[in-house]
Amino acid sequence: MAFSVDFYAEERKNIRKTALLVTLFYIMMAAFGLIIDFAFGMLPIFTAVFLSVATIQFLVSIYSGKKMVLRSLKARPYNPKNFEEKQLKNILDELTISAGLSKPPELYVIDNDEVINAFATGFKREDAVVCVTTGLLKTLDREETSGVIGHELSHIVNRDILIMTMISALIGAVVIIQIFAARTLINYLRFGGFARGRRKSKKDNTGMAILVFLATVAGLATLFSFLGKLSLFAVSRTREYFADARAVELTRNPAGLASALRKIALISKKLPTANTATAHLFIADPLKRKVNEKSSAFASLFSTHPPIYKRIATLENRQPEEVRKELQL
């Protein structure tokens, strides 16, 4: 490949990043609460509420995040009586040993023959999951499947799943506040605010104060959520390149992963059960959004994955534009 990586340094860096991320998030949520408390003279009500929401979301992601992701994507445990799934389990077991993991991750399957994709999730290495679509099992050969499984194991070994789970959970806490404030604001405007405003004296500023308060909470939550998602996208893009590199180290075969990515780009369809909350977990965007295949500065801000033609070009040590023309992207 065109670049080399110190994977052990990357793993340590991910752990430090996660600790820093959680600390910064709690500081952000406290600041968020304090701004509202001081602005409306309610200290420490909202500071305590926002920190509580962050803690609950944090704990839920640790203990139930994996199950929630698998349930939302309609994934099921692999069937050892199915020949293709048994072969996949053998590949996973072999690469688990190469990756130095103490035990293989759990194996799950999404029943969709038109989609070629895979992801890894979980909070720790010991409770990690690798999940693939039946389309991947039916379309990729052993070398290509090994490349994809090596990529997903790399996310587990590098502890990418830890940092991605944390970012998703923390953004989720802000989104909960954003949705609550926005819905309360809309309901107040529809059913309470204007009606009371017409009946009461102009000197009564209660209605306006409530409107300003709800709009402030919804606005700040939207801003923090937006900034959080941009950071999630940036982390996700970077981790894909590192996982590709480590997959090559595990399989000693860059051609297998490159060929798998080529089939994903040309054949795979959109996964109906995926959404924006889970798309960043997959080896390639399951929503097939065009922004992920563009390389402009604007597209780079909002894409969850690096352009697939660039990943193939790196694996094959070729010029990106040459691969892009070949794929007609």
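Heads up, when I say rigid core I mean the largest set of C-alphas that superpose within 1.5 Å between the two forms. Residue numbers count along the first chain shown, from 1. Note that the structure is predicted; figures quoted are calculated from it, not measured. First, how it differs from the form predicted in complex with its partner chain.
- Relative to the superposed rigid core, the position of the CA of S259 differs between these two forms by less than 2 Å.
- Taking 2 Å as the criterion, L185 counts as shifted between these two forms: its C-alpha moves by at least this amount when the rigid core is aligned.
- Core-superposed comparison between these two forms: the CA of T278 stays below a 2 Å shift.
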Given for the second form:
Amino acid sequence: MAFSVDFYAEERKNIRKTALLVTLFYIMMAAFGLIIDFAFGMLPIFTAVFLSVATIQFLVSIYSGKKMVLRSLKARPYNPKNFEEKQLKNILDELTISAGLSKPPELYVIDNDEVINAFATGFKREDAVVCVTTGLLKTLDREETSGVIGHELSHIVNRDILIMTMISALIGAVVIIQIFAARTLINYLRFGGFARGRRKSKKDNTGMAILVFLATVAGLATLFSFLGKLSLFAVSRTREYFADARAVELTRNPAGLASALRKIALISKKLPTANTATAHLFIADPLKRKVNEKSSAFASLFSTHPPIYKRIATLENRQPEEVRKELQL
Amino acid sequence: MLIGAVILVIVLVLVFWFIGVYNSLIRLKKRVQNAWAQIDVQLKRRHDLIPNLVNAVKGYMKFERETLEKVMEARAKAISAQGVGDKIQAERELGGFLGRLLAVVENYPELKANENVKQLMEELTTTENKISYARQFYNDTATRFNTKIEVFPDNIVAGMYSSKFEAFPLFEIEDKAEKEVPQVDLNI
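What does the same protein look like in the form predicted in complex with its partner chain, given that the last one was the form predicted on its own?
Next comes the full complex, and the chain you just saw is listed first.
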């Protein structure tokens, strides 16, 4: 089996991208704050506020992002006394060796027999988490589970989880500013501004300026969070192919993952605890959104995962249309 | 003055390049050694598990005494083996007999359903997988190291410390049946 992708270079690229992304974001926030501060002569209030919002958001997502995700999905730690879950742990340990990680990620389980899905999250490699549904344990055999776990481990080894956590944190920071600006704007419109009487006599156009300013902040923040989400989708989409390829490299077996994806496409149901904030983490879209199965330019802009039939076709080295017909999607 | 500065910059660049290559070679070498150690850990685990499995299946498999004896014999040989060559040979034999034992167990439905045996089989399967994954990882890292010490210009640094950076041997496919490639005759 020959691979033209240098996975070690991929991993370095992800770290560089993350650093670049964070730097750009900070520059953007600082510029944003400085413009406002200079326009209103309030240096350094807004610059400081924006930068601290961004920093707090980072720290929160680094230290408790993992826990928040696991809680929102109602995941629990695996139970070593259960045979199937012990087997899953064994598979995880095996592939950890194959990936050359120093320590296996923590293992969590979502109790839902109807859903076949899995995800990985965390910030560092050393404290990453792999989580699967009980449906996956019951439906997939050892070989297929290995494929899925290999895929999730690749996200950890490639540091995809790092870049994903970062983008989520950045979007979170922008959303906070967006909400803050929008709320102030609404309050201003409703109650006619802060301390209106006093200001009116001095400067008539101050009110108007504040209004325009708040609208601009809210508008720009909305635009940025929208662009941020699109970039998150794009990153998530391209990473899936890489993770599939690396899962094959780890397990030396494309058939297992392909067969697992097939079962996910055919049998798996929607995961009720998943939402748009966590959907991109999973191996296949847990919300089963139609947009992920289309490949038009518009659909691929908004989809979090590449179409599953294309992934199976890549793994099985066949024509995508052929697989699509077979799955009747 | 200017020439001096240029020379200084070039020397500095060369020194940093040298340090970079040397350190990355050391890091890779450590990684290969760690991968090698992983294999040993799993082999030890394999040895520890075998007596338990043999005891658990003994009662059921009256007609397979020979297989069980051979497994135990091979285990004893593997434990006492000295030197890398002997070790590899003994483990290869043990692996073969174990594979046969696992296949035989498949023929006994009541044995397979036994909770104790089921768990032991799973433990042994995972250990066998870990051994092969550890070898796979060792081979991958060793290949990366072996390539790095030979490609230009890194081979200059590696050559300067040739006793420190020697190519690592790779694990070859052990099973003869696996190794056999379909014969292609081109002299038709």
